[in-house]
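The form predicted on its own is given below as one chain in structure tokens.
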Amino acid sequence: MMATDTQRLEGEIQALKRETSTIVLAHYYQVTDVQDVGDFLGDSLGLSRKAASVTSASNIVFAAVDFMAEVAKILNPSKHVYMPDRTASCPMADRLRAAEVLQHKQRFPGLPVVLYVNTLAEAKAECDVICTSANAVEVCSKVARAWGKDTIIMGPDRNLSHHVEREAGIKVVTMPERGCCYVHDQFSTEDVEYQRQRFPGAKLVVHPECKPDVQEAADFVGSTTQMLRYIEGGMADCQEYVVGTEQGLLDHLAKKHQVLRLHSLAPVPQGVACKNMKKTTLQKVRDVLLAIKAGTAGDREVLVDEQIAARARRSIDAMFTYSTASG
């Protein structure tokens, strides 16, 4: 897109914004053109912060995939939640269904149930506690030490189960068996040995979503705010990093940060992207905001049935209970 074509669209969003009472919530893997437009960018932890305390505006427009929209909808029911592009969804929260939730809870009677923020509401409804990669560890140890257990169930990222295993010392049982994020699942071994030889000056961080031994290989493992502030803090000593997430964060960094040197653990170019993340473009954001004002946008609202948002809402709020981290 032509630069003259950004800024008129984008001129245009903060217009529709003032004029529908919308605020713009983004992730970090949405193109740097959407990031831009944001009233807030974050991760999954601090948007769901930012959802539940959105009072000066009417509308939300969620840059982002289902999942995510669904929390906010459900920390707002008085508000209108809107996404660009509906068909964007998170394969990996699709693969965890409330029906297999219930099974596990009577195969393992007794044991808390933890679900990652990157499931469905309907999931969300059959659960103790929600977290987030962010929080994970710290939500995993106290309900754990709450309910006097030793072993809890977990789902749907195996990779992020095995993170809480090594860093809480508790036993999860995962559920789906083979759930992940295809995108960080994708790095490999392979992947950190060729790009420590490219970049042997350069530290190596990954989501808590990579493979157990991409994990364990890493300098850093942490979550995408986490990853952020990690290398910011870091920029005195060291400009260059290799890093296993998705594409959106390294653009993001390397346009605040010019001096930083950011390599995608994956060894291409144009490092790894999630479709579904990458569905919102900039003109889908102008136009849900001009359906928005037309009165034309039911196609693009989230809705979550009240009797399940209801009950998903008490393990999201159980959360932030047990939860400090603020990204």
Ligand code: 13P
The other form holds:
Amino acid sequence: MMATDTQRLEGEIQALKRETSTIVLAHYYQVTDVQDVGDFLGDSLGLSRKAASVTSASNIVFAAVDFMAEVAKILNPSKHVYMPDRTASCPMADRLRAAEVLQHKQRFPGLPVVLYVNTLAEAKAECDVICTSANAVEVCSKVARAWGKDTIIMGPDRNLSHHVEREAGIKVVTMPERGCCYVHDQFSTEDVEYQRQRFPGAKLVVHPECKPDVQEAADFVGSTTQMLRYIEGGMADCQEYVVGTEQGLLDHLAKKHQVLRLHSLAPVPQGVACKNMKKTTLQKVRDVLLAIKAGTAGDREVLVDEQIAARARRSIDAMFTYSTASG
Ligand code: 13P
Ligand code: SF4
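Any chance you could show the form predicted together with 1,3-dihydroxyacetonephosphate after that form predicted on its own?
Every component of the complex follows; first up is the chain already shown.
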């Protein structure tokens, strides 16, 4: 898109936000144009915390994927929550249905069930506590201690389960057994070896959705915001990083800090993209705001059944009780 088109759309978006009493929450995996019009930019924990504290606006436009927008709706039942593209979903979240959570509870009675925030509201309604990649270790260890158990049930990401087992020293039964994020699970130890050879002075930082052997080879494993803080905090000593996550974070950091030399762990210039996160464009953000103004945005509104929302809210609130992390 031409710079002038971008500026025109940004101007329209800012005016429409004011006219419609709307705030825009955006995830770091959004394209940078969309990140730039966000009133708040965050990882899934930061966005959940922000969604919990929205008081001024009547509407929330959530630029991310649907499970994150559902959390905003669950925490703000009286507000309208919209997505610029209502089809943006997370395939890993979509795979774990409520029935599978219930089956595991029957199979392993007495074990606490911790679900990753990357789940549908119907699954959240059946679990005990939610966690995100930023607080999974803290939440899972505290839950295991509170329940007096050395094992928990967790889903839907087997790689995050590995991270928790390693860092919290507890056992995890994962459901579904082979659940993972296709974006992060594609990084391999061959990529690590190759990129370490190409960039010997660089530090390797990766998301806990990466494979166990990739996590083990990294200098730092953390959520999107934790990786960002690690890189920004270390910039005085090291300006070169190989990053094992979605390209949006690298684009954000590259725009903010021109001194940084950033390389995706995937040895291709374009890095790796989450197709669903990338469905949102600046035009779609403008269009949903126009539709909110015209009263025709119902097709992009995120609604959660009231009973499911009330039960899912208990497990999200439990996360806030257990977690001190800010996201
Ligand atoms: P964060 O918790 O780091 O925002 O990650 C969410 C996600 O979907 C990662 O793929
Ligand atoms: Fe889901 Fe992976 Fe996309 Fe995150 S990056 S939304 S886990 S598919």
